[in-house]
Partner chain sequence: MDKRYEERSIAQDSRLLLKKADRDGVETVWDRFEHQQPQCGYCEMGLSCRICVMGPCRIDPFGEGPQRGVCGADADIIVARNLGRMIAAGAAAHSDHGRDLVEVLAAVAEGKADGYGIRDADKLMSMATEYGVATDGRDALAVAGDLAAAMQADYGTRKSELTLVRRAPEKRREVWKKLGITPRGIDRETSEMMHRTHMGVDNGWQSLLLHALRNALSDGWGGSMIATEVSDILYGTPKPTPTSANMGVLEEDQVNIVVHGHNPVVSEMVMLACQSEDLIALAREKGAAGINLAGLCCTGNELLMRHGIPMAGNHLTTELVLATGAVEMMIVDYQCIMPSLGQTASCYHTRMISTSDKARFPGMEHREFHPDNARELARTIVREAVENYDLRGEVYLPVTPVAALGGFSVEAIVGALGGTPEPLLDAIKAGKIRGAAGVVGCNNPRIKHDYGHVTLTRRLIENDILVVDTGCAAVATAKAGFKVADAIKYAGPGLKEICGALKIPPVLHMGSCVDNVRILVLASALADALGTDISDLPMAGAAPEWYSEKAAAIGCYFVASGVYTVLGPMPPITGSMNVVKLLTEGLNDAVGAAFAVEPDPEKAAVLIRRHVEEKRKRLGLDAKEV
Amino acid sequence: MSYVIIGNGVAGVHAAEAIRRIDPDGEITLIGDELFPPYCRPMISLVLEGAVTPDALPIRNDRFYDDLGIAPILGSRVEDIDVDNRTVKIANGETVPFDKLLIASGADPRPIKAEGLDLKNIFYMRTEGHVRSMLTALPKVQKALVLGGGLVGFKAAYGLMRRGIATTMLIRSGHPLSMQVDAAAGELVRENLMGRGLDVRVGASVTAFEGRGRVERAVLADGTTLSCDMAVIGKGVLPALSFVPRDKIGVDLGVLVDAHQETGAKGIYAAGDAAESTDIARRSRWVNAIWPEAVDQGRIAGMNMAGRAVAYPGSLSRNVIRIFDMDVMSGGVVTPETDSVYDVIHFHDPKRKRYRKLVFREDRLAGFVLVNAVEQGGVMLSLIRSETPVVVPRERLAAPSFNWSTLLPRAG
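Structure of this chain only, please, in the form predicted on its own.
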């Protein structure tokens, strides 16, 4: 049996390991567009801020490929999948046949429309290579501009501030972390960032960059300009699927997969940031581009590819982040539409800077946002995953002192 894995990230690595545990003799080819060994992508922001060196990034040792009998093809992207003839075409001209294929190509930075993007010192922050290039430029940087208020934008801004660089964050939406928290929590985050010296501007976007070879200023949509000698584009990501033939393999935002991570094309699977599976809280298809889900999906896809039928229970969005002295955690559905099937309760203690929002669908917890006092967030995630009915009066649930663990099903 010949297995081909597109993607050298955490989903592809865990898939390869799962395959090898079940099939010790199958041929495994792993294709990746980076030359750096498999690494922990969430840690690249720590490299930017100087907390760790690039040597801390790898998640497998130098003998990973040899020990598992994997044939790596690195530094080149896949150009096409021939579903009928069961081959993968690589940009270097090579064609690789397969019996089973995994699409674990991850995601690429979401591009923006602006003039002057070819100027030097304009970066995305998605890969180890991106951060290495940023570090090379930093010694001559005094003012930085970060586009985007999501996790990538925040981590870029935080890293630059830790380096002593004056930083401005431009956010098109009304508050930071708009995909992770609601407006009330986002305002608390914005106030905290501003209090720490980050210039946060909401409802702002860039239409052009200007400079003589290197970026010197940005032109905003309202016509104003901001001087800068570095710009970081952190507007989120999109699944990297340009090579997927959509007349043969179903794609919405991500590659559509069933409970076994298999696509509609038999023998072709998808996992990680490239896959669109069922979201437990939303009860619909969703792309949850987070590290732990990529690990689980890659492992389960690998087992199914090697012949061991294992169902994936579905993904669940969640994030936890420390913003200076503020802890923020969210999970599941956090911003339901007003006219929806969800009910919402809030708790806000401005003096202690505590906020919590609980989202229910009928008698089950479907989502939450916690600002400070996040210790019980793990229990809340367990309740969402298990779809446990919550029968306690809801006014009690919003209090930080409520013991959520009493609601978990008892074993045995």
Second form
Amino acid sequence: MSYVIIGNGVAGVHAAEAIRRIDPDGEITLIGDELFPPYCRPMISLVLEGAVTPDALPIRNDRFYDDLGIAPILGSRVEDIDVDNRTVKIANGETVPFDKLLIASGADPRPIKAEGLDLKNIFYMRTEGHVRSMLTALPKVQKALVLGGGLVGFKAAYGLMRRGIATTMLIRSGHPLSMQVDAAAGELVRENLMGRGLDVRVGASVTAFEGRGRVERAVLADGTTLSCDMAVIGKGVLPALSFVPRDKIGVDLGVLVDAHQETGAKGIYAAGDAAESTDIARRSRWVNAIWPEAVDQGRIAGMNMAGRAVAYPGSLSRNVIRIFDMDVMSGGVVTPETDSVYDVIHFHDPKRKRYRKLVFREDRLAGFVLVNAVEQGGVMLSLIRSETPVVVPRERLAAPSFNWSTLLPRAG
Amino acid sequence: MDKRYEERSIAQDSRLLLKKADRDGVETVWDRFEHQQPQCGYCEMGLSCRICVMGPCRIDPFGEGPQRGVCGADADIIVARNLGRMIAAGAAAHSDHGRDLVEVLAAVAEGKADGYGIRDADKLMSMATEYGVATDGRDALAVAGDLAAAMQADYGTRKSELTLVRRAPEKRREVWKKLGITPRGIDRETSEMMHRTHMGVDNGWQSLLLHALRNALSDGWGGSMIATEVSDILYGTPKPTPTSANMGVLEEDQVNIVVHGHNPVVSEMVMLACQSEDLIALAREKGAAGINLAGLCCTGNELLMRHGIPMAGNHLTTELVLATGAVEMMIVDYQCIMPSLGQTASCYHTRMISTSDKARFPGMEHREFHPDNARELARTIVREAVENYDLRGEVYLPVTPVAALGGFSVEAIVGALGGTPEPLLDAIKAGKIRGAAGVVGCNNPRIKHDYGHVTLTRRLIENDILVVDTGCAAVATAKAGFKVADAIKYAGPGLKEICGALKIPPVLHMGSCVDNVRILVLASALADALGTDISDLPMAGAAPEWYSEKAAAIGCYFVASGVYTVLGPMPPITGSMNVVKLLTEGLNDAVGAAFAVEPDPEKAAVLIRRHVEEKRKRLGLDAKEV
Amino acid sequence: MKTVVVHPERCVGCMQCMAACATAHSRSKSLFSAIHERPLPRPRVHVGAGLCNEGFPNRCRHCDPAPCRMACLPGAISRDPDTGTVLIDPDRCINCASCAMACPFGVIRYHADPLGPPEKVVAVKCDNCIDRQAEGRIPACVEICKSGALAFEEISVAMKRKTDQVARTVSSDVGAAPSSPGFELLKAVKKVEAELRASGR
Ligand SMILES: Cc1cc2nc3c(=O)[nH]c(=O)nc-3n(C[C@H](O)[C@H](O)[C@H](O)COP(=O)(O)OP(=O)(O)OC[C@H]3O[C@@H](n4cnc5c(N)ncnc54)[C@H](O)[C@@H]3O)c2cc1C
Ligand code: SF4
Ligand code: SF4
Ligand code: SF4
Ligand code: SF4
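For the form predicted together with its partner chain instead of the form predicted on its own, what are the coordinates?
Let's see the whole complex now, leading with the same chain.
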């Protein structure tokens, strides 16, 4: 049996390990674009910030490929998949045959439309390599611009501020983290960041960058300009699927997979940021491009590829971010449309800077936002994931005293 | 999330102010209650012992862990010792309050209490007679001096029996004598309780509990009774007086002064100062329409009973009253004053004044009152309160006050009945009024605020049971509108007819928590008129939301006096089922009455109705099936 | 192998386990001096209140597989092969709180710890008192819990107890369960109080 895995990110690595655990003899080929050993992508912002050095990034040691008997093809991009002949083509024209294939190519930063993007000191922040080049540029940078108020934009801005760089964040929507949290929590986050010296501008977008060789200013949609000597673009990600033949493999935003992470083409699987699975809370297809889902999906895809049928219960959006002294966690459906099937309850304690929003669908928890006191978030996520009916008064879940035992059957 | 507030209180003013407190970032007793959960089960069951330093110890209620303290005390002994000390503390609190009044009486006699005087000379003389003090042709002040000395003797240990025990029906006194629980000295019984519960003294849980009854009796027929009677002598015996209740009694356009605590000694002088022309004129200069004095808890009840001073709230709402932002000054004496109040007040402009040499509080200014400086000091601090009006900020008074009638001392009730208790007895005999219940006690965040008091009272009057109430219970039912003549509309047909004819409310305000003794005096009068014992009467007591050691003492003197008493919250006794059984069943054989515990007031009402009908049956009166 | 087994029906909510756990994870190991240490040692067992305010000692279940371990970004969470304990390496932890999202029981806290790197906020949870166990001592919370809510026993013994408990409900042959009528009474009262507070009445 020969297995080919496209992408040596966390999904690919977990898939390889799962295959090897079940099939000691199969041939495993791992094709990866990046040369750095498998690493923790979310931690690259900590490198930017200076909280850790790059040697803290790897999630597996140097002997990983050898120990597992994997043949890595690193530094090469897959260009095409020949579904019928069961081969993949890589950049140098070489083809690699497979019996089972995993698409774990992750995601690429979503590009923006603006003039002058070829100027120096304009960065995306997706890879260890990106951060390395940012670090090289940093000594000459005094004023930075971050485009996008999503998770990555945030981490970039936070890292830059920690490096003592005056940073301005431009957000197209009305509040930061609009994909993760509701407006109320977004506002708390904005206040907090402004209080810490971050210049946050909402409803703003860039149409062009200008400068001589290096970026010097950005032109905004309203015609005003902002000077800067660095820009980071963090406008979200798109699955990296340029090599996927869409006539043979179903693709929506991500590669469509069934409960076994298998695509419509038999023997071809997908996992991680590249895959689109069923979202438990939304009850619809969704790309949940987050680390723990990539771990799970990679592992489950690997087991299925090696012949052990294991079903994946579906994915669940969730995120936690710590910005200065503020913790923000969210999960599931956080901003349901008004007069939908969802009920929402809020709890806000301005004095202790706590905010809780709970979203219910009928008698089940479907989503939440927590600002500070996030320790019980895992309990809420497990309620959503297990679709357990909430029989205790809902207000109890929002109360500061909520803990796991609140959900236990009554005493006596 | 308004449900949070609805879960905490049934009172509209409290709910609205809770919301405001949250907005203002003010922590309340309910927040702290929530933070304390879960509370320690050993302590809730009375199974932890901190009496000596070989300990502390606790007993495993499941029988596997330790079953004895280091000294060897088992669950029964530990529970009984703890309960005994609780009652000793309650009795001490009431009795020491009584002592303070006796000292004022003595100071008045010596002419060293400017502003105070003898307001009810008749009561002075009748009390003197009870105490064997000569009255014939003597000057009131001379009698007062001797009476004070005689009462002080009741505190000591020289006697075999407290003087006022003689007020109890003959049969009751026999019961006490037989059990050996006739109280001998007010301080003595408390002191003896502390002695008995020392390690290695009384280790009979039954004998400890019997002494607890004796200790409680030394309060009910001693310290508290002295407190009530001497207050009447000094400040007047209450007569029916119109008043009003809830936070709406604070006035938007006046200087608001709130008195809180239990003892009327300070507040009477504060009231006089608030009425003085020059200070009112000063208030007008400041742009206020006048000076408005309002009460909280039992200090409030004392003023309400005698002078119709309006009532801002009860125990759990004391912080919320500050959150109105309308209080220029709160003056406290002692008991049930939450140590958090100074902190609460610091969020507003309110000045907090503590007045008693034995009660200090963080965040309060201490201005010590004594009989000889009270009048002047009261004027000084009221002036300061008026000056504080300048600093007033936003005011939130979202409710209008509810009218109420207060002032039903025993004398006033008998007066309303036409001079004898006969008409009431006749109504009971005729079955129009089935019986009577004393609904008393505090608030406790375990029970939804005021829900226990109001629900129980409503169900009782609906079923033709006359309710007399005191303390925080009395404030709850006043806010609920049960204390106006018109409230007979809530009463059953018989009670409605009788109260309607007498023009009295179906729920009679008998005063502060020391005034629970008025209920004992009334019960004794009824029992004497029928030639029976208190335990034969179709009557009951209830403390639906009690929290304090004082309430534990009251409950015990009610039961020891023969009154079946239903508690809302469970006392810390469940660690010993022997103690539970004795208190809820065994005492019936000993004193003809026992406790019941029922946190649900709907069910408590059924228990009381059943008890009343049972007693009616035994008296040969018509009885209903409940 | 012995593990900490929780018998929640026996928890009286005294919170003594919390103080004992914090003391066991202090530098001085003595309650009297532990309260003066900076950072303050904190408990790794959390006695929460149930719906009727009954106590519940919530601590790490040392799950297998452990969701927190799978979610941890830098791989700071591992399993000790000898005791099966799920351990957090405070030096590797980046305080990302991913484990807070993963733990279905809500038992992880984030703070500087006297036994961790100085002044670094890290994820902290029950470590089964692995240091005490190495010295042949039982976990601190078990030692102090006198009501039997926390026991250190062989899983098989605990399982047998549970089976007996079930058996008892269907047959009277199995000896009586240790129970406390007084504690049941107290719980019944607290249940009524809680229901009345929550009721619309
Ligand atoms: C700055 C940052 C912070 C983040 N923080 C968090 C966080 O806090 N929590 C969280 O849950 N998630 C976070 N994420 C997201 C998380 O990193 C991803 O969800 C996760 O890495 C996805 O793993 P993956 O294996 O699916 O894809 P990737 O990690 O993207 O790995 C895919 C690999 O495939 C390679 N590849 C792509 N195309 C090809 C090709 N054609 N041929 C060969 N190789 C190819 C890529 O180079 C890459 O190495 C963060 C992401 C970033 C960028
Ligand atoms: S020590 Fe035992 S009884 Fe006390 S709270 Fe902890 S687990 Fe519960
Ligand atoms: S921390 Fe939570 S998820 Fe991790 S092992 Fe413990 S109980 Fe399980
Ligand atoms: S907080 Fe620490 S232990 Fe928890 S997931 Fe993050 S790095 Fe791992
Ligand atoms: S086993 Fe040790 S670390 Fe775990 S909760 Fe008990 S005392 Fe704390």
